[in-house]
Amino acid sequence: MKITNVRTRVFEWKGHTVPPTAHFCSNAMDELWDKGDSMGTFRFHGWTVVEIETDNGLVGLGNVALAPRIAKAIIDQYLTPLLIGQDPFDYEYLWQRMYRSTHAWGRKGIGMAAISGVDIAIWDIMGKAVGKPVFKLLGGRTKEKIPCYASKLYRTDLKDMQEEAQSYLDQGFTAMKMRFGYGPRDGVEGVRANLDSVAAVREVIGEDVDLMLECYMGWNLDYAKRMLPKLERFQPRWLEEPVIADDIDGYAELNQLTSIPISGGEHEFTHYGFRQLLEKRAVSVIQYDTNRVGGITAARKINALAESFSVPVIPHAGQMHNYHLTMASLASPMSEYFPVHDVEIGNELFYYIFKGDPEPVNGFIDLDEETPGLGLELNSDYFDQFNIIE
């Protein structure tokens, strides 16, 4: 089996969208002065989709939620040329061979997620290829189903957040996340604001259920070490990118100041970004999302990592690239789930481009044996609402 051809579309949203409001979730842009939505360079409203196609007639799905034009541009002219003609089986050359290829620029950052989508798309081949889920690949099934937690709570009216928490309660979710507006330009009052809303959630799930609490690197280690405190009563699961991605020694002090652990590596990448965040203990939770870390090949390794260093795997986002390695791995005890809704930050634009991710029951996910590679495929219901770019 040889891969004969790579294409690769944009998919730009062109749909109903959930207007942007003030305080939202906070982010690595809040500590500048600046007018307007904070949060525009955070939203995701293109999709690069990826299909590696076979002389033998199999198709392969990858994605890429990052600058998906960008990723398009870097796919079609730096990665396709490697691949052509290539083994698919032969996975782990043909990643070291994008990847050293384009070191000098594609380490990090887009580069690296556009090589994610490329391998998400040889795995997805591999599976059809054998008949067998992804996740039979990596190790197979080492849990009965993925418990997941539901992953929403923007700031809002509080009375909003307590209803939303509540729909999630009753749906049998034991742990949900959710997302501070307030930051270090906001001064005592936006402290206020933030207590106030962990207080207003945590009194509707009460005490048995697991709150994280999600910064987006809108905090600073100043600020973030005069929360942590306060927000030990609350019991939070984990918080989750308090400083921005680069501030690793700022996340190996935070982790080593309260009992509340630091969570992080959604803007990681690769094996030897996980590496250095392991061994400074930056991190209590790791979060790579593996349509950007380096796909999952990339995740396999960091799995591997992290269970040497008793370090949970929790990957961002869900989704299928991210549910197989979680069910392949001890190291991934649950998944995030984005709950389904209007398109609004982005991620759940992945829902309106694909069909086959499986549906949350009483908070549990599970995947099935029998379908083949990552079980997805795209969903032309929604092809009027985007507009694609080939």
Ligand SMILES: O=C(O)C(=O)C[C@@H](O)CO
Second form
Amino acid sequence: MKITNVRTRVFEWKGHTVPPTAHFCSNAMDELWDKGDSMGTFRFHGWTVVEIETDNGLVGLGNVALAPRIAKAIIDQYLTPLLIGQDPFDYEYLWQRMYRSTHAWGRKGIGMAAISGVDIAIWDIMGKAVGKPVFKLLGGRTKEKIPCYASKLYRTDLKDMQEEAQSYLDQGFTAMKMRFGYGPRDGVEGVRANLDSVAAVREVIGEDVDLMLECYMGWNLDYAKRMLPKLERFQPRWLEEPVIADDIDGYAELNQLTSIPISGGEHEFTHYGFRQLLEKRAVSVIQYDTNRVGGITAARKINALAESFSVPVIPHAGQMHNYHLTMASLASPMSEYFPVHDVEIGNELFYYIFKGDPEPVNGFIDLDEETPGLGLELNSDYFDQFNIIE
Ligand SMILES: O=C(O)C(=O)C[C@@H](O)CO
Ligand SMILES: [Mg+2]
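Given the form predicted on its own above, produce the structure of the same protein in the form predicted in complex with this ligand.
All chains and molecules follow, beginning with the one already shown.
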């Protein structure tokens, strides 16, 4: 089998978007005095869809959710020429070919995200070629079904957050993630507001439901060191991305500071990046996203590394490119799931671009043994809601 064509399209959402409220999620821009709409730079309202065609008529689907127009240009100009005429089953060779040929600029960030989109499509082809779901190619079903946690609870009115948390309990979730809205520049009022939001959610869900806390890189080491002891009483499952991704030593200091596990990784890349995080004990939970980190080829190597360190892997965002890895790895106990599909941040667009992602039942999702590849197809029902750039 040979690759004959690589088609990339950028899907830019023009449909309804839920306007964010102020302070709905702390983030890396918050440290700046003129931060403006600080979460603006973290809204992903575009997506690159990668379709790899083969000489026997198979088409593999991949995706990139960061800087989609740049990702498209990288794939079109630099990666596609490396793939035409190649056998998709040579996935390790092809990954190394893409990684090494773009090494000067592509080993992290959007270069690696572009490689990820191609690699995901390659694994989809391999599954379709042998008539097996991708998780079967990765080692099979390591769990009857995948527990997932409801991930939203962006900071808003506390009563609204409590109603939202209750709705996830009503849907059968036994774990959920909330976002902080305040950070180092918001003074003692911000500290109080952060603590009050956790207390409000805990009041609804009680002590037996896992609660994860998301900072999304919006704090700094000093602020996190002051906040962690104040948060211990809420016994969170983890505190996520308290500092910027480059502050690995900061992560490591925080991860040793209290009983609260520190999680991260959705802004880290390749098994080399995660080797650093693991060797420094910088995180107690790994959260790569397969459509950023290096695709399935890199993610499976990270799963092996994490298993040897006994560090669980709970990939960012859920979605099929992550679910198959989670199903096939004992190192992965659960998945993230975005329960509300109204377009806000843009992570939700996956459900408008693709069909096939499983819906949770009582807080669990399952993958079908009989559906080959990733189990996704393009969802043409919403094509008119996108500007599609060929
Ligand atoms: O779901 C996550 O972990 C994310 O980082 C999404 C982002 O929108 C803020 O939480
Ligand atoms: Mg996160």
